[in-house]
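Take a look at this single chain in structure tokens; it is the form predicted on its own.
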Amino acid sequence: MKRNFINLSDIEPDALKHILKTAHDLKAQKYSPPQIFKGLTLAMMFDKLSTRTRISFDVAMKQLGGHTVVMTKGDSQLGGAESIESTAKVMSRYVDAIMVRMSNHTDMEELARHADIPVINGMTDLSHPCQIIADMMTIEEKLGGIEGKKIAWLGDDNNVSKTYEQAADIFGFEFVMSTPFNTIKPLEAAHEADVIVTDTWVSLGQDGKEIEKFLPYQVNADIMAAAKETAIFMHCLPIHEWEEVTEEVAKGPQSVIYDEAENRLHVQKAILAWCLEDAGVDI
């Protein structure tokens, strides 16, 4: 049965926890990666700029013995004269899986519906599941587990925060949001939190967005002091210096942003392995 990785809520919790365990296992083999993707090819499609998603999937596939084909918005017919259905059918004959980073979540779901091969959500305006699994991995590494932890989100309500909401029930953590769109104050949300998380207030395609209303939600020393002494700070990057977080926090001892970024690589490997089981991949 074809396995897509589109929405966390559509995947069995046990499967997500298995992916997480696999990511830890593959990270332990970072310098001697098993060649489980030998002869397989991943197509990567982008309609917006990407650093971490593009590099992590490219390196993940190649480190495990596979190949990649990269297409930006101007390199394919997707969203052009050819239908999404036709694109999906053609690509299914050429490659073994497709990773898509695109704005329109509905278009991605349509691509997955028509493709005969796995489709992986590299990010849409609605969700960012690969990032959240990497975050879960980082929390496990730093705090020993996820279940029962309090995670506080400060700033904008976006695709990453929406995916955190899905993950809360799956992994059993408390998720508290403090944004201009609800009544929970930043210090209240941060109180005794195990993890403080934020993201940029202005995402790709949102140039000109007013940021004044977000200023009270900046993660600073006072916010970190309200959390537990053992609390960690997370941010999926890139950071708008120094808007949503102060330099003191982002570069401080509680910040794990670069461990979090590295874990995208190991999580992408695990997601690919899970999706490609029908292609004979076995961990």
Second form
Amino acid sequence: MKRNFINLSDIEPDALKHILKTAHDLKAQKYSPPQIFKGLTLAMMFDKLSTRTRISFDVAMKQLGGHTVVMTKGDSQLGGAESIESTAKVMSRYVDAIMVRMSNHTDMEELARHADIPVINGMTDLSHPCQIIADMMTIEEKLGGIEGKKIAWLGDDNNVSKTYEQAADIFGFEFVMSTPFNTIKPLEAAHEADVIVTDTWVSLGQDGKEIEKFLPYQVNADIMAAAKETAIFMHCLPIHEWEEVTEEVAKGPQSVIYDEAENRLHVQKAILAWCLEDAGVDI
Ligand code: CP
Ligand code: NVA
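Output block for the form predicted in complex with ligand CP, input the form predicted on its own:
Up next: the whole complex, starting with the chain shown before.
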């Protein structure tokens, strides 16, 4: 059966744990990558900007012997006259998997329904599962495990935080949010946390959003001081300098943001390998 990677909650927890393990294994083989994607092609479609998702999927595919086709907004007929159904059916005849960044989550699910090949969620307005698996990998590397850890989220309630909420049940960590939309205060959320995580207050497509109400939720030295001494600071990037986090914290010794960004590459390889099992990839 074809495997999509769209909603963490639709995937067996054991499969997600297997993907994480594969990511660690492939990171260990960084300089001798197994050529498991030979002869396979990934198409990537974006209706929004991307640096990390775009590059990490492209390099992941190529390092393991595969090929990519990249279509940014306006490069295809999707969003114009051609329907999602037709696009999905045609692409299924050319490539082996589709990675798509599409604002509308329901549209992505429709694309997956009509595609005969795996569809991978490169971010919607509702979720960002590839990012969260890279975050899980980073926490495992830095703290030795995820289960039982306290992860404190400060700032907006958005696609990334919503995916963290799903991951908390799957990976067994405590997820505490402090946002203008709930009553938990930032210092209370950060208290004795293992991980402090935030994201931009203005997600892609939200230009013109008022940021005043988010100001009390900035991650700064006081927030880090409330967390455990061993706590790490995470951010999916890009940072809006220096709104949601101070420069001192983002560039400080507890920040792991670039390891987190690197792990996108290793995780994309593992997600692709899992999705491409039907195409003969065995890992
Ligand atoms: N974190 C993340 O998904 O970055 P991009 O938007 O640059 O892909
Ligand atoms: N919440 C951000 C994440 C970017 C990777 C956005 O949707 O723009």
